[in-house]
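Okay, so here's just one chain, in structure tokens, the form predicted alone.
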Amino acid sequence: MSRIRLRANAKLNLTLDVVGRREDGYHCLRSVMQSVSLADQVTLTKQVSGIALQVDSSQVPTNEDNLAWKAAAIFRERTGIKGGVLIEIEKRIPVSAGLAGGTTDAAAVLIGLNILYGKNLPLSKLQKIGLKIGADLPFCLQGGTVLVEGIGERLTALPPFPDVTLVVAGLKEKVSTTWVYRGLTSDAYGTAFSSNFIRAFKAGKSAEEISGVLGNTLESVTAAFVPGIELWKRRLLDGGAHGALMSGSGPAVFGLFTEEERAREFRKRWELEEKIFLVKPVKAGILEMNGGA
């Protein structure tokens, strides 16, 4: 095989608690993450040497600043492969939106190179490599419905999320994750969104009831500077969502709908004002597509 195409799924944070900060400055999290059907397409082609990157978006760097490039570089370093790779990315996930767009592309590169070069590294090994690139990367490699703890290294798979429709409003503003974490104050630590969610989830509560325990500690920090977050949450709730929340460090906002028709009506009403995506929960972060050669 000399070429492989992969579907790199976005993630949503159904909950996000910041439980502390380590001496090295990293924040410790507790978050229920969910892979969703909004995805980039990542194509990897073997080349004699080096790394080349092409992206169909001017918002994304095509050099070593790109996480996909970094993933290729660290994979080659750790495995000792001599061959190179051309990475082509078709972007569909909004950039810098809290949906792990760059991170999931990097996860696809790790999985793709592992297959192309026949290294057969287990998931756990890829996750250790991935953690050097980003805290969400171990989750993006695994995917599904997962409780993620620590700095992203501890993952506990949960039962699949119900077959609901999630409406994602991308929002045009760009948010720096580093900036958001710097805005946290100590009184933000210790929320229990994830514990409450897991308790309700494992008790077999309905999707409507689970919507009531969504929560994100970072939302108040980002929303103070991006008023569109509260605006779109209100619109989603008024439009029939049972719950609405900012994902990650934002600014993307999503709403949980149990009636797909109402979700479609919401998109029809607002799609000229903002990028609106209708997505479904999925059970994997990265999927190989047809067309490998």
Ligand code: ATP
Given for the second form:
Amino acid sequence: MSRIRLRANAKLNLTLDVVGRREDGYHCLRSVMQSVSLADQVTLTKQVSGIALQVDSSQVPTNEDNLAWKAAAIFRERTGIKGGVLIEIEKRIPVSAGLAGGTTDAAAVLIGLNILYGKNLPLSKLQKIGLKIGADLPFCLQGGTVLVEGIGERLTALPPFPDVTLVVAGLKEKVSTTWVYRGLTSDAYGTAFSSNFIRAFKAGKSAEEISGVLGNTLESVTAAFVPGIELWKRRLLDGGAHGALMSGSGPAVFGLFTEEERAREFRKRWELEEKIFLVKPVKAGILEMNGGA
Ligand code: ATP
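Shown: the form predicted alone; wanted: the form predicted together with adenosine-5'-triphosphate:
The complete assembly is shown below, putting the previous chain first.
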């Protein structure tokens, strides 16, 4: 095989608690993450040597700063392969939005190169390599509904999320994750959104009830300088969402709908103002598409 195409799914944080800060500055989290059907398409083609990258978006770097490039470089270094790769990314996930767009592209590169070069590294090994690129990467490789802890390295799979419709509003503002973490005050530590969510989820509560236990500690930090977050949450709730929340460090906001028709109406009403995506929870982070050659 010389070519492989992959769907790299975005993630939403259904909950996010910051539980502490390590001496090296990393924040320790507890977060229930969910893969969703909003995806970039990543195509990898074997080359004789080196790494080349093409992206159909001017918002992301096409050099070694791109997380997909970094993933290819680390994979080559760790496995010692001599061959190279051309990475082509069709960007659909909004950039710097809290949806792990760059990280999921990197995860697709690790999975794709592992297949293209027949290395057969187990998922756990790829996750270890990937953690160097970003805290969300081990999750992006695994996908589904997962409790993620520590600095992103401890994953506990949860039962699949109900088949609801999630409406994602990809607000235009760009948010720096580092900046948001700097804005955290000590009283933000130690919330229990994830524990409450898991209790409700494992007790088999309905999607409506689960909507009531979504929560993200970072939301108030980002909302202090992005007024659109409260605005779009209100619009989602008024439009029929049972719950609404910012994802990650933002500013993307999502709402949980049980009636797809209402989700469609919402998109029709607001799609001229912001990018609105109707997505479904999915069980995988990275999916191989047909057409590998
Ligand atoms: P997270 O939720 O993991 O914090 P995010 O969704 O907020 O991430 P990204 O879209 O991954 O943010 O982009 C964050 C930064 O990474 C941006 O400055 C962007 O230019 C850079 N970047 C590097 N590679 C990529 C990529 N393949 N796709 C998108 N952004 C990338």
